[in-house]
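Starting off, we have a lone chain in the form predicted alone, written out as structure tokens.
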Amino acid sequence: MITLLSGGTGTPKLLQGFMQLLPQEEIAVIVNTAEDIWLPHGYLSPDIDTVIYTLADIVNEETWYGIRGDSFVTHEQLLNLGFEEFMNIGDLDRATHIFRGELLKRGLSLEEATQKLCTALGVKAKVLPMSNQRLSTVVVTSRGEMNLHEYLIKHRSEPEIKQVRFEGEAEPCEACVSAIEEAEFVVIGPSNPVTSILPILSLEKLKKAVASRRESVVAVSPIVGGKPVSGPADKFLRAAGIEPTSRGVAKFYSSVAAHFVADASEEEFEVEGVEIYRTNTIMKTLEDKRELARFLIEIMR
């Protein structure tokens, strides 16, 4: 088995490469959760419906969230009505979300919500939320502190980010720490370490769990010549005193990754303890997908 720790873009494009060489049943996934939001038709966990998606084969790989072909139906006619719904929800996928915030309310655990979602869109492979309690992102911005989505999509990344801590006491589903001591190796995908891996690694109990499977970790650049493959991760490297290139990012997880793969358009570098790897990490095809995965598990095995 093999386990990624995952946000919601960058890694589930990794996630489909190794899909076509590996079984799920032999994949686990470790999601962030800090971005999960209670919304007045039901519970948003971006990062987890983005990875199941793809794991199901109906993501919409236009945006990576929401699925492939969904209506706005509802969207449109809440925006008739005068309601401010500033995220663009599809029909199917507020499904998603009432479906889980009523398991939610009946005392499952996200962890049991999740599974149960799994299991209805015949998904194998083992999908975690990072906790079952709840982390929260907060964005300290010119502009005063917002919830992630709201810097993202609400105001289009456009204040200056001064800081970004996370609210709340979590501890990490004990199944996670489970599938980081029994993976044959670890990968950190390319989702932003700030906002996506960041918030996991912020969990004790987890990050003493990949940092003692250290040399079987491998971390996978989100940078490509010199900019971040997309959104505005170099905003929030910067706010976390994080060089935004590939070899900031590589100290930024030395602690907890001896690997670290770059893309081959990448200046040389050198980071103390980490062996640096460098091949095409820009994920355009299938094929593109698939020869970084399988190159992966050529440099772990």
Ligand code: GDP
The other form holds:
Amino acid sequence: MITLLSGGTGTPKLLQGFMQLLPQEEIAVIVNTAEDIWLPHGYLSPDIDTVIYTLADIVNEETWYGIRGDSFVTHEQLLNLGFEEFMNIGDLDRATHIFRGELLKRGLSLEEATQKLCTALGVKAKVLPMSNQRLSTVVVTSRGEMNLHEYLIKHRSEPEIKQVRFEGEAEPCEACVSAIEEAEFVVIGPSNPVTSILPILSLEKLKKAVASRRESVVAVSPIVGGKPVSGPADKFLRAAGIEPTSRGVAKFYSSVAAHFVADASEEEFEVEGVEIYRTNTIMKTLEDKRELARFLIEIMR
Ligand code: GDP
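Requested next: the structure of the form predicted together with this ligand (the form predicted alone having been shown above).
Shown next: the complete complex, the earlier chain at its head.
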């Protein structure tokens, strides 16, 4: 089994590559839940949704959010009625949130609710929320404190970020720790290091488990040519005091990953104690995704 640490865009693309090479039963994904939020209709867990939709092959690959071909009838009617729903939530996607919210209200854990969604959608890989408890990302900006959705959508990633912090007391799911311990190797995917991977690694027990497998951990850079492939990861890296380059990210991960893959277009660099590899990491086509996954399997086996 290989285990990935994932957010909701870069790593799911890589996951599509692994899905071409391995049966889903041999894949586990530990997913960031620090962007989760209760909404009037249910419980949104955006990264879990994207990972599940990716594995079910129904993800909207234009936005890496929601379900391909979804309709927005409810969203539009809410706006007509005067309800300000700033997230563009599709009808089918909304059903996922309603179902998950009801399961949580009935006392199921997020892990159990995730398993039920996987079963319903025919997903065979292990999708593991990083924790069953709440940990929430707070973005401290020049316009005040806000959650990540408000920052990315309402404020279009414009305000200067002063600090990012995670609020809540959370323990990792036991199954996440086992998925690290039992993995043939662990992949820290090309997700936003601050908003997607750091919340996972901020869970002490989980970080310890990953660090103890350091020689079997490879991280993939989300930064190409000094810029994120998409989204505002550079702003978040700077705010967290991390140089927004592949070298900065490799250094940041060096306590947990002995292997690091940078894009082939990057200049060579060194980080003490880390083996650096270079290959194409831009995943536009399914072939790009499969080749990157194949490269990771080759260097880690
Ligand atoms: P979020 O949860 O939606 O923020 O998504 P993630 O954290 O999983 O992914 C966002 C990161 O993915 C960004 O920092 C991008 O630079 C990175 N990313 C997106 N597409 C690619 C790609 O094709 N290659 C690489 N190397 N990184 C990518």
